Amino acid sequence: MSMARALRMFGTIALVLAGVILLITPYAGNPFWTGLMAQILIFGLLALSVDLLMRHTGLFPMCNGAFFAVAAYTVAMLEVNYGVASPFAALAGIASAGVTGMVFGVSVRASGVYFILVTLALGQLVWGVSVQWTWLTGGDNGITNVPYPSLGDMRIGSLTQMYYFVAFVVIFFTLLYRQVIRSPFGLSLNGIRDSESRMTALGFNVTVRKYVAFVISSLFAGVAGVLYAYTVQFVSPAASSLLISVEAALMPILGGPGTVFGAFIGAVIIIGIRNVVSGFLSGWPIVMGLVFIIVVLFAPKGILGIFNDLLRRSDRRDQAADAARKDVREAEQ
């Protein structure tokens, strides 16, 4: 068996194993692991929203945690304070994240480090509101007792049911994300990332396309925020902290920027270190920092990038070997 074929078989087995783990987690573990897996899925979706800008558009946003928090707070307030039905509360949460993205989208007029600084400041603005406007957000106490979502008489009544609901929604929006990045619009974003001047010369309105990508990114982050509020049943200023935006940016970098599964691999690493390793080591941020440094130095394309590079090299070796064998056969004839 060739190396390339072995790698493809390994990738298929890993994908099937991940699917099995996804299906059996609520029955194979305790509620802690079920909740942890749900958070991995949610933050993986948040990481995808960052990767849309970071890898496919060439922008490095530091405010997606703000969209995440705005959606989570909107759902929590509507459900807890006003008793709004879950479908309307969820849609309002996603819409609020989108509107925030439309406002913050003016930042795409900046580029490079200036874009990072502007989005960082905008994200901190949302964090300041969540801390200071206690009459609205509850301040440091947050909003508690957010109920599981319901549709009429059908209500999710357990963490297991909520987990499968999260898995379904995340898979749906991941497939939608895949369609977006493979669409003509998504391909044009790759062109903007590679050369804005060339895309402008070809007649594309670069600023408008970056703005639309920014708003789409905020909507995906909003979906993650809605799921977070319903799953954790609690929203506090921590949801809008700089740490959330930083972790959401690190996840695709660790897993493999520009790849759909890379965001979720990064989520497994970061959420795992934050929730599992922290139970054994008080210095868990040091562990996370070391992991990030090692990946950046030795695997700049992320963990999934190592696998893809090995596969490409194996394919080239197989093609060279096939060509050599063909030349030998032709010479013998």
Contents of the next structure:
Amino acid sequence: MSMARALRMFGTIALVLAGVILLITPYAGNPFWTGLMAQILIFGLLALSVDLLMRHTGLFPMCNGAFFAVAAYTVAMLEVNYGVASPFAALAGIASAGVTGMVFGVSVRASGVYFILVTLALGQLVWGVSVQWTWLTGGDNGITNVPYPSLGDMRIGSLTQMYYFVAFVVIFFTLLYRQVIRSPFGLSLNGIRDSESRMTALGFNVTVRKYVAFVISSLFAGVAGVLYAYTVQFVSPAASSLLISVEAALMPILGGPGTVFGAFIGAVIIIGIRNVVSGFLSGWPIVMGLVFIIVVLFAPKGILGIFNDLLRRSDRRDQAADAARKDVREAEQ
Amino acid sequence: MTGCKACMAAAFVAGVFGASAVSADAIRIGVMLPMTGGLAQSGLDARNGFELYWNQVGNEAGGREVEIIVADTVCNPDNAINAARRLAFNDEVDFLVGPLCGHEGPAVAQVSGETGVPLLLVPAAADSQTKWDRIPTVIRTGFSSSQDAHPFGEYLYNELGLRNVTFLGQDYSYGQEKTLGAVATFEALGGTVDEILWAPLSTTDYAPFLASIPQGTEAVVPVVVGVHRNRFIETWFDFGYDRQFDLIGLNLLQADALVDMDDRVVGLISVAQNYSQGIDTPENQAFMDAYVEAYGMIPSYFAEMMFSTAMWAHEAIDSIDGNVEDRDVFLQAVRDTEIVGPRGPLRLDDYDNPIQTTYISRVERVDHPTLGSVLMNVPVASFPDVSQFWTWTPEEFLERGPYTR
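Having seen the form predicted on its own, can you show the form predicted in complex with the partner chain?
Zooming out: every chain and molecule, the one shown earlier first.
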């Protein structure tokens, strides 16, 4: 069996295994693992929203945690304070993230380091509100007792049901995300990342496209925020902290920027180390740091990047071998 | 990379199947504290206090061995939820103790509510947890944010004779609850609050805040936390505000901040809290000596609160002969238990919050037999039997709603 075929088989097995783990977690494990997997899925989706700007458009946003938090707070407030029905609360959550995205979208006029700084400042604005406006957000005490979502008489009644709901929604939006990045619009974003001036010369309105990408990113972050509020059932300023934005950027970098699975692999690593490794190793931040250093130094395309590189290399080797065999055959004739 | 994948897979398997690997008869206590990150030192103090007590009693309660399992919460509610679930399901602890950070409290309490695993809530101080958002399986053994602020407001008016005061509060839940608690009782007596200056947690420079202290105010009352205490004190003395106004600390210089201070702070009223290192009782003397001997430093109030929580749990477990498996019996035992800890007598009110002494402390330079010359908080006033509702009825207080701005 050629190396390429072995790698493909390994990939397929890994994918099937991931699917099986995704399906059976609530039954194979206990609520700890179910809750952890739900968090991984939710933060994976948030990481995808960052990757849309970071890898596909060449913008490094530091405010996706803010969209995430705005959506989470909106859902929590509407559900807890006003008893709004879940579908409306969820839509309002996503919409509020989108509106915040439209406002913060002015930052696409800046580029490079300035874009990072502007989005950092805007993100901290939301954090400041969530900490200081205690009459609205509950401050550090947060908003507690967010119920599981319901539709009329249908009600999600347990963490297990919630988990499957989260898995369904995350998979749906991940597929949607894949459509976005493969669409002509998505490809034009890649063009903007590679050369803005060339895209301008080709007649694309670069600023508008970046703005739209920014708003789409905020909507995806909003979906993650809505799921977060319903799953964790508690929203506090931690949701809007800078750490969330930074980690959401680190996840695709670790897992494999530009890929759909990379974000989730990164989420498994970061959330896994923090919650699982910390259970038996008090020096877990060192492990986290080492993983970051190793990935950045030796796998700049992330963990999935190693796999893809290997696959490409062995494909090329196979092709070369095929060509050589063909040459030999032709020479023999 | 594959190595780490393997270790995570191993961890997953160990977590799923290894839960029964812990010893069967020991009482298992799950302790949730920040062991890494910005509050790691406070978390370590708390852990030390907890372990000190159990070591003193030979890690035994109700005739059973006691096993302590510490989980790192990183002072982040998302982690705290996972830590609580891991302790409840994988380690199968009999009850939970913690967390330290205010915003972790509701997260952990929620897990206690959904699993039924009792939680001794300490040191997290959010007012709401023993007032508006109570959960039946949650008992607080620490304090509520505004609890010590109420007597402090009266102290300002009655003992210090102040009539015009400016508050400087840290602008987040704990700071607001503490500040506004003192404002409420000070104003109720007829005192005038000239201004409340709110300093965000992101403040790095206190000069602009101090510059806006109104002239004619008699004293400034700060509620600042963590590294802000050092920033505030530096600015206060460097800009000469000590020559203009009195400085009366409501939440200013706890033991862990005094380590960084010099003699300029000697004589300042430093903090109103349920503990003061200078309490002159045999219980506190024994605790101080044991802590200094074990860890070579003065115990913070986190250490004391966890020490007396361990004592509380110990006596409760003894009273039910170690039957912690019956959660209702255990919770009732904790409610019925009254102890005298280093910080004084402790008992619960009907809302599962301790009724305890509030100490108002002043900084003094003390000659410690082993540590040498150190700055230490010594009580100048104490208010015994302070309830979280102060002199209001619980109904009045609950009706009025939380302290927010």
